[in-house]
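The chain below stands alone, shown as structure tokens; this is the form predicted on its own.
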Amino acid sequence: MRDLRGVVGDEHVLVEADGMSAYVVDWSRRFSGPALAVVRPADTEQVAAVVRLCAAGGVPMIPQGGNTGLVGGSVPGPLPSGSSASGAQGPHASLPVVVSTRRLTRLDAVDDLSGQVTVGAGAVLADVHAHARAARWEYGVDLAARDSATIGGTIATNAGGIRVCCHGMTRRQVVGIEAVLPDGSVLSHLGGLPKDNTGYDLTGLFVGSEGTLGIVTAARLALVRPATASSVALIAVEDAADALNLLRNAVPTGVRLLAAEILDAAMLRHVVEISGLPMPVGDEAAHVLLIETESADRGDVELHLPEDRDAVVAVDPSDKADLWAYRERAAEAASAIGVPHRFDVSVPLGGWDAFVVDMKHRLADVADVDEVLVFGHLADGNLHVEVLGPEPGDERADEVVLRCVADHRGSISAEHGVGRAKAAYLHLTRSPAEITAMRAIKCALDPHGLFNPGALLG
């Protein structure tokens, strides 16, 4: 510990149990683990020599952001049955120190010419949206966790959120990586040419390796230009196929879909319950969706609806945020409920209640489920369940899930990692093969497995 200190200071690296205390749970509260300290370095220089420090004893290391994961991917996971903290068994039976990236908070200048900014892995995402826009930029990666979710978080994740219909998931804004690999090397190329074939793209594989392969400590990101205006609508839809109708034909043919979501009427009434919002369509509607399209003036909405569709329409700034609560407070309304059992998974277009019908009737037959719980991202398949009921290490439900998600082609992760909670199951969606090829990559960097053991590959 005292070689830590003396890279990051006393007071960034934390041992007691009390300052590692948010830092050892994520957000979904079902996964934690004991670590040996938690240090927050304050820039690149400082993460390399925290981690050849590490190494060289042979500590592993839980890279972290803003620990807003939901499959235990950022925390450390419990030690095995029989081992203890001295490492006496290998790094696998040695306690993790995790290593938060929060200080940096890197923010460089947006360049105009490219539309592109490099920031750095511990940069909150309402920072860089707050950054971009000042600009006259946008970031094309948004979701609900905006206020505390970093930017190497979503990084190591490949985090989608609600704009993916209009701009793809993060690897397709990171055109530039900076990290810290496990022998404690920087590699860095954060120049953000739009042509540079020149061998692997190291980028491109550092985003959704959920800290395996190294530290992010910086990015270039791929800026692109806001909407001139929207409107949002919250429509009454019988289910995702005549959502899926619906937003084929209400959308007018070159207007930009921002978003699309969808709830189920059991998770609305649940939102409005924990929230306060009046309920906005009728007590009849078996879901609601949510559609927001960009307008060429502000006032005007581009949207084409049926007179008979039970619907409001909203255009003002207050009234547009007014309506993406009801999306946006789904996860706390179902974590005031409980521990839910999350699940996020993604099938094909088309096959969305097709799943949902196949997947509660399981559920059935699983004791203690209380009660299922539908959301997501509409036009990308990417499906939010929330299991209510089984205690927390209870992972009948979770196998029962994911074997569906597998038995209906789908994927058993769609935007927020493998983490832990699902390293067991990934042979459900990706073959033998594909299997090895990332386990090479993984011991071709990381011979010694220090980085995130557990994650990922399990």
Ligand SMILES: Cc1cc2nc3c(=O)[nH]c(=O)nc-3n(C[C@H](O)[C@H](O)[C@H](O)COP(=O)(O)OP(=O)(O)OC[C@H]3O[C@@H](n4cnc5c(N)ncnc54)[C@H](O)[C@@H]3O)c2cc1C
Second form
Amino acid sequence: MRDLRGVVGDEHVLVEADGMSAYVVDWSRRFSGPALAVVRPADTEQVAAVVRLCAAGGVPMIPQGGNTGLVGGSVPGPLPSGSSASGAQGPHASLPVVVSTRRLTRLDAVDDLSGQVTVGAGAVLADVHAHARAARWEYGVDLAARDSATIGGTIATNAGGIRVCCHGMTRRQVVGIEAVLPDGSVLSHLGGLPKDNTGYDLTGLFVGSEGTLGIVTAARLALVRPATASSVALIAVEDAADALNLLRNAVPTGVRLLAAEILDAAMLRHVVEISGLPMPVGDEAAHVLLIETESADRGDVELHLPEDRDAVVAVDPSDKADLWAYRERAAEAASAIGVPHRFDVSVPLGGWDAFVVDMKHRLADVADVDEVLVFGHLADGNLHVEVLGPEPGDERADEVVLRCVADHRGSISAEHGVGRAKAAYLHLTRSPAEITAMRAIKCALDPHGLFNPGALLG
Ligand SMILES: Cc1cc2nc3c(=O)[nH]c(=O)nc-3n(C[C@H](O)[C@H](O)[C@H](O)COP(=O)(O)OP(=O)(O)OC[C@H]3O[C@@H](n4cnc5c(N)ncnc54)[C@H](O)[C@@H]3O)c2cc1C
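Rather than the form predicted on its own that you just supplied, could I have the structure of the form predicted together with the ligand?
Now the complete complex, all chains and molecules, led by this one.
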């Protein structure tokens, strides 16, 4: 511990329970575990020195950004039964150290020629947005946890969010990265060349690696030009098929779909309850569809909605934010009821409704399930399912939902990653050959298995 203090300073090595509490329990309150310490390096050199010290002592490391991840990958796992708080975790001789990147907040000047910017892994999404906007650019990844989620965390999870149907996932925006490897060496590729076919795509390898291959310390991001005008609409719909059908005709040529989100009636009711917001459309709507569209032209963004639809449309920034609040407060509304079992999954686009019917049917046989809420990113076939009732450690609902996803030819993780929550289920939607290849990569870079043990590959 003295060596770590020597690298980052006394105040940035936390060992007391009070100081560590915010770093060892995840946002959902479902996942937590003990840590030896939380270490908060200030720059890449300090990260590398911390990694070298931990590696020399055989101490496992858990990279952590904003700790808004929802699959338990950002916090230590529970102690195996039979071991004590001071004892070993898994095959390792020590409890893990949480390496927080929150002090790596560098924001370099935006390069107006290339439309790129280099930022620190600990820069939060909202700050990167503000920084890009000040230079008349925009960063294409956005999500409700923007005030806490970091660039490093969004890269490590290949975060999706609300703009995927327009700009793609995080992977599409990352031009290069700087990372500290498990042996403490620094891999740096921040030049930003749009064309560079020199060997393996190591940047791409780190996108979605969930802290299992090293620590991302900085990234070169591609930016997009902001639109001139945008509008948001909330529309009552029957189901996902009805919403997709409406979407097909609603967006005229020259107008771009920025987001298409859906909530079922039960989820909407909980949002209204916790937020005090009025019911936006008639009580009888089975689902609500939120769409945001943008155009390069000045003036109102045209939208083709059938006249008999129950809908509200907003063009002023504050009215648009009010409509977005119904969607953005969904995760918080579910957390207000209890500690939900959260599932972030995807199915082929046309299969949303059939999946939901089948999943609810199967969950009806699982004891203790009180309520099932569904919302998500409609245009990406990405559902968020919140199952309320079972105890946090009770895996029966998890097993049922994730098997149902596999049966519907979906993915058990659409955008949140695998973490600890789904590591045991990876085989449901990844083949033995794929998992063997992933293990070979992990073993090559982290032969002692010190980086985020238990996450992703189990
Ligand atoms: C209200 C709410 C809404 C959300 N909405 C979305 C959404 O729409 N789309 C979406 O994709 N996600 C969403 N999330 C999930 C979460 O915000 C994302 O997964 C985000 O990318 C996590 O970023 P973070 O900085 O908090 O990472 P953390 O939670 O700290 O870590 C997540 C994972 O990344 C690893 N990691 C973190 N930083 C680094 C680093 N520098 N180097 C290597 N590994 C690292 C950790 O080890 C862990 O495995 C939401 C979460 C909340 C609470």
